[in-house]
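Given as structure tokens, the chain that follows is alone and in the form predicted alone.
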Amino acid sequence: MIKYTLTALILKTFSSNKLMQKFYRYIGNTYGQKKRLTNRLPEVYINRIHNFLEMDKKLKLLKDGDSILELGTGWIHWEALKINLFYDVKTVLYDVWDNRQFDAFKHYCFLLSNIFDEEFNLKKEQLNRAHYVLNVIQSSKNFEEIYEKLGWTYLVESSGTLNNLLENSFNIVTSGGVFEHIDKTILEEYIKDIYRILKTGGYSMQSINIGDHLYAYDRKVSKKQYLKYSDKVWKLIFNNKVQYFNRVQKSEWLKLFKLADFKLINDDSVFTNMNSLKINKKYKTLDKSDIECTILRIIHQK
């Protein structure tokens, strides 16, 4: 608990003003890129490609020439990459600030290219397409060159809204580890906007990490430690601006998508036993599946 609380207080300090927030992003990007350049390709990233291939086989999600949007594209554009490996699609990369890490992106693509053929049992034309994309990235000198060669567009919208995107524009809107960081007060409007910008028959594909993000700094606490705290305590000690987390649960997410008229197509959630966790009265009425859900992977269709 000491690491958990101390980390929260440090993040609170970094959230104190805009200068500190900018300094935090600088440190995070500099240290984060160095770490990624020395680490192996995370297994979760490989699994995301497997998951996409499985869902694409099942639902026939895309064809060449379609359009996709990656929300919160972050450091390395992984959600867009995993689609572009197999389809020549128009791609928009959307974020609230520029967190891109070019060297880390190239490094991860290099690591992926070395294991690709063995890891994925694919047809020759699929392998050729994937290696073409990975080679383009490897041979490029900067992000702009990658975007030009692959037909990608990078957009930064500091407001975090989707108001400037046209309706009926995309066949897929996707994200990984983003929705839990969106301000809870705008979620209903945000998801309705996703519905608006999707083409009829298009898919919303979201992977939402609703586990406690501070768990990464202190593995002795519960994966959903935040369920222990009231709103008052959470706001006072643990919540912050640089790693804001909205504490929205599985059933709430499903209701928000249903409210926007989406049809649930696939729910591949991850659960962890929470029997030893003391839960705050705020969450006492939650269903067991809500309490134990740590990763929510959902596909909805317009």
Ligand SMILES: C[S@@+](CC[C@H](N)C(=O)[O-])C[C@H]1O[C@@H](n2cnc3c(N)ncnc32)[C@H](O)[C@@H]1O
Second form
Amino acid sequence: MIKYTLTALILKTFSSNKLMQKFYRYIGNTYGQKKRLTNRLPEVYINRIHNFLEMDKKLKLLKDGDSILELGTGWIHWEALKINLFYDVKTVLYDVWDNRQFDAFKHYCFLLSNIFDEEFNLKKEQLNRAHYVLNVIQSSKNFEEIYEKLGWTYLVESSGTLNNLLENSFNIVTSGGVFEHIDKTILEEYIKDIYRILKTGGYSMQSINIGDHLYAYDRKVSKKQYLKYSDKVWKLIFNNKVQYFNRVQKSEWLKLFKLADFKLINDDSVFTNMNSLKINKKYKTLDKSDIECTILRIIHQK
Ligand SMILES: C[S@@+](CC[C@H](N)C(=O)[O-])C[C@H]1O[C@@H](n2cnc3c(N)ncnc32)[C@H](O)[C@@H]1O
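Moving from the form predicted alone, what structure would you give for the form predicted in complex with the ligand?
Everything in the complex follows now, all chains and molecules, and the chain you saw is the first one.
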């Protein structure tokens, strides 16, 4: 609990003004890239590829020539990569600031290519396509060269809204670990915009990490520790601008997608046992599955 609170206070200090926020981002990115360059390929990234293959087999999500949009593409474009490994698709990579890490991206692709054939039991032509994409990335000198060769476009929109994207443009809009960081006040409009920019029959495919992100710094707390705190305490101590977290729960996400007219096609969420946590009265009306959900993996169709 000490590490949990201390981390929150450090993040709060980094949020105190624009200069400190810039400094946080600079050290976060420099240290983040260094860490990624010495890391093994995270299990969670390998699992996202397995999950995509499983869902594509079940739902026939897309075909070559289609268009996709990755929201909050971050350091290494992983969601876009996992689709491009299997399909030749026009790809837009969207974020609110440029936090790309070229060396880390290449390194993860190198690690992936080493384990790919053994990890994924695929046909020869699928393996060829995946290795072609991974080779393009590894032989490129910068992001621009990769984008040019693979038909990708990188877009930074600091407003964090999707207002400027054209309607009926994409077959898939996807993200991993992003929605929990979007300003709560724009969520309704944001999801309605996803509906607007998707083609009819297109899919919204989101993996939303609603587990407490400070758990990574202190494994002694609950995976949903934040449910313990009132809005007042959360705002005062735990929430911050550099790692903003909206605390929106599973049932609320499902309502927001319904409100935008989406049809739920697949719900493959992840849960944890939470018997010992004392929950704040703000969350008392939630049922057990809502409280215990840590990762929401949902596919909706327009
Ligand atoms: C935890 S990172 C995840 C990065 C990447 N998706 C991954 O899994 O490696 C969250 C990302 O969401 C982005 N983000 C924050 N607000 C956003 C918004 N309104 N729309 C799209 N992306 C946003 C951040 O800039 C950051 O790149």
